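The chain below stands alone, shown as structure tokens; this is the form predicted on its own.
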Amino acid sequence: MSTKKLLLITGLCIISFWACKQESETTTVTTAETEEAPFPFKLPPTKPNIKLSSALERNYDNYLGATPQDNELYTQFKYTELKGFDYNNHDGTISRRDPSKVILHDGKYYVWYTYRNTATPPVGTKNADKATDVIPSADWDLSEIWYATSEDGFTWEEQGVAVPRPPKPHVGWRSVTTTDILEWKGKWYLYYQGFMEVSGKRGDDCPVAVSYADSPNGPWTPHNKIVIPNGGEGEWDQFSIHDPYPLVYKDKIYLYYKSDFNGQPNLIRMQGLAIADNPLGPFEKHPLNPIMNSGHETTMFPFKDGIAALVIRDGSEHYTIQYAEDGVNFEIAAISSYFPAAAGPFIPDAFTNTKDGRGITWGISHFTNVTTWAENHAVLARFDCDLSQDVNDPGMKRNHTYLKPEFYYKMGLNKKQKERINAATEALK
């Protein structure tokens, strides 16, 4: 063969051989970037780029940590029975619910709370019509503002009356509820429901009041005009302006509150806010109002540079906690139960105008139905929890909790149910 030929087959040998490796290269590659990862065992703390389903793409986006342990928004709650209280041995005519924010004041914590004392437990709202002067109809008619005292928060002592009952014609002269404390520049401010008809002949209707004064001891002089007015007719809150709630936040007050609307059977309860600087207002309710889908009560505290929420009871994210780095544009941050009724948290920070809130772990709430509701009242307890950027307590970041089978039992079916229950049943036979 000649020399020739001989270099054009090698040439071509050559050519076919880098060829093949080339196309063998392509194809590998190709492989690799259509094959997926498979999840690794190690759960990574932050969102691996490899593609996840719903479910993973929740867990990084949705809240503060991929696991709650690592989420500085997910707690357990505790409950612990306060001292200090008399409920007249729970026979109904004594009632403490519905408490403040706790604040800390020259060495000794400070609450607020709805109190009743009266000659009967309360007849019930759909009984309203036997509700008189001295007989309440609801759990919260016929209160007053009162408010105790306490070096430990377990520990308390009862103080007195802070806000009456104003006469008539004054915002508040049936009964003046679900109060909350806020400092600003030097004074003390004291929102509250104000009553003016018995609570349930038309739901459970009333604007907010206030009273102020130059110290968390009193005394306090009421405002004696309305400064969250209800809403226009048709609007989600022309009826009801419940549980104010006010916050030091972006240099203003930030003060939320929460409506009943809808209508009966269906009622619905939401969120909104109301915004001021100035105390006694005006203020502008926000235009995305309401602001938050659930909730039976307003318990919010600042938390980083945004607000956290306790969304507790009612609405279809019930038991969530939830931030809004905006302060009005909340998403569930965590998922957890048991949560405190009512609740009203140390926030040590809920006036300073903080960038950096610190969080909260503990406060005071309420249980009702203590005994049966023929005796109807509600008491005052202590919830201790983890929200806070300066604890670190892994016991409050369990995922579960251990019941006895009673607490199950206890929600058993009622009357009707297991009539629908044994119907069915004669039914197959």
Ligand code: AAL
Contents of the next structure:
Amino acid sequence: MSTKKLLLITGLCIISFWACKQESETTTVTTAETEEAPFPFKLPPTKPNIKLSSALERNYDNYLGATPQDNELYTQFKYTELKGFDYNNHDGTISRRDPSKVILHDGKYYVWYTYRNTATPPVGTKNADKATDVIPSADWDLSEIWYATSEDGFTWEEQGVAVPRPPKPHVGWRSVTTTDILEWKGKWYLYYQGFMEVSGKRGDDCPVAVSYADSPNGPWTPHNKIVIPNGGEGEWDQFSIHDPYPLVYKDKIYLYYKSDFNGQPNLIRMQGLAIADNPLGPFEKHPLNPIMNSGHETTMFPFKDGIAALVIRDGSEHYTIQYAEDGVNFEIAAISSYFPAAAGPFIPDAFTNTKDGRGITWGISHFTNVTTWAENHAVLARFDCDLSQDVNDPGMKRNHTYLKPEFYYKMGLNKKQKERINAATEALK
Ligand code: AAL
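Can you return the structure of this protein in the form predicted in complex with 3,6-anhydro-alpha-L-galactopyranose rather than the form predicted on its own?
Shown next: the complete complex, the earlier chain at its head.
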């Protein structure tokens, strides 16, 4: 190679090395500048490529939208009093609670629920020793499963009993409560808590039983066997399987449930999952149970290709809406307030094995302690919301709820708390 050629090649190499170096320095500078850029006035709809606080990272990573208004799993809840149910002047002798999901059949909505009609109001679980064959302990003691139908979801016509208490010693002889519905291969299945002892004697202990029918109108045949048994001794769900809640998902029956565990006085409530190919079982409990660390009555619905859940009342993540892409591993998807208790939504695709769950817009829930604890009973109510891919109701997506001062003053201090505060004030003087 001639000296001239060698010099030329060396020169070219130096120039290209310098160019590369310049380019990489420019890139570094640009990235550094972007990382330190102030957060823009207009909220970026997707995560911007700048350094973010963990709260802002979460805002983009954990929710289905950057604001509640853009989040398909955020909603507020609206409530309407139902027409068509009589409560004996709310004297505590009639109770309706823990509604099932709502289904639409032959142009009518159906809901099943716990129905108690006893000579006296419940004496309370703390006085369970005073309960008899006709005096209930809990509001759901000595109950049956009744059902009602409706043309519009607001006015209901009570149809009477669907599942009565079976004779002793069958599962549920003391009380059949807290039911939910499944449609599977042209038949209907009602799952419910079957009490074989007075609720409150030890805890609120029961397994789950099932009855089936060829039509939502019945007649219902009791399977007369425990279908979701309590866990083995020492396991989290050894005493109670509550709030059975079946959906069809991934070609199988996914039945979610709640259990009370840890014992009194620090009762803990979490949710479990049992899966079956056959509605009469066997149901296999998920090895990761409890699959949800919070929640009370179980409310789930197919959403997109996963399962969404209303997580209420109990646990670190109470009053959140959660989502599990696989129906098992739930993450917080939204935070809201004034959730419906024991919500049984109308879920058009609850049993269609959908891979694109459309969500929910309304259902039936309950209010407990309607008047006083001495006349304790519950009433059914309607809730509406926008947790649907097909509805966009900005009126359901606000953040504020304007409540009167009386609402807050009702959550006043009790006598013991006032005494503690007064003592602390005196001690400072
Ligand atoms: C509800 C439900 C179950 C319990 C009782 C009646 O909150 O969790 O149904 O057993 O209370």
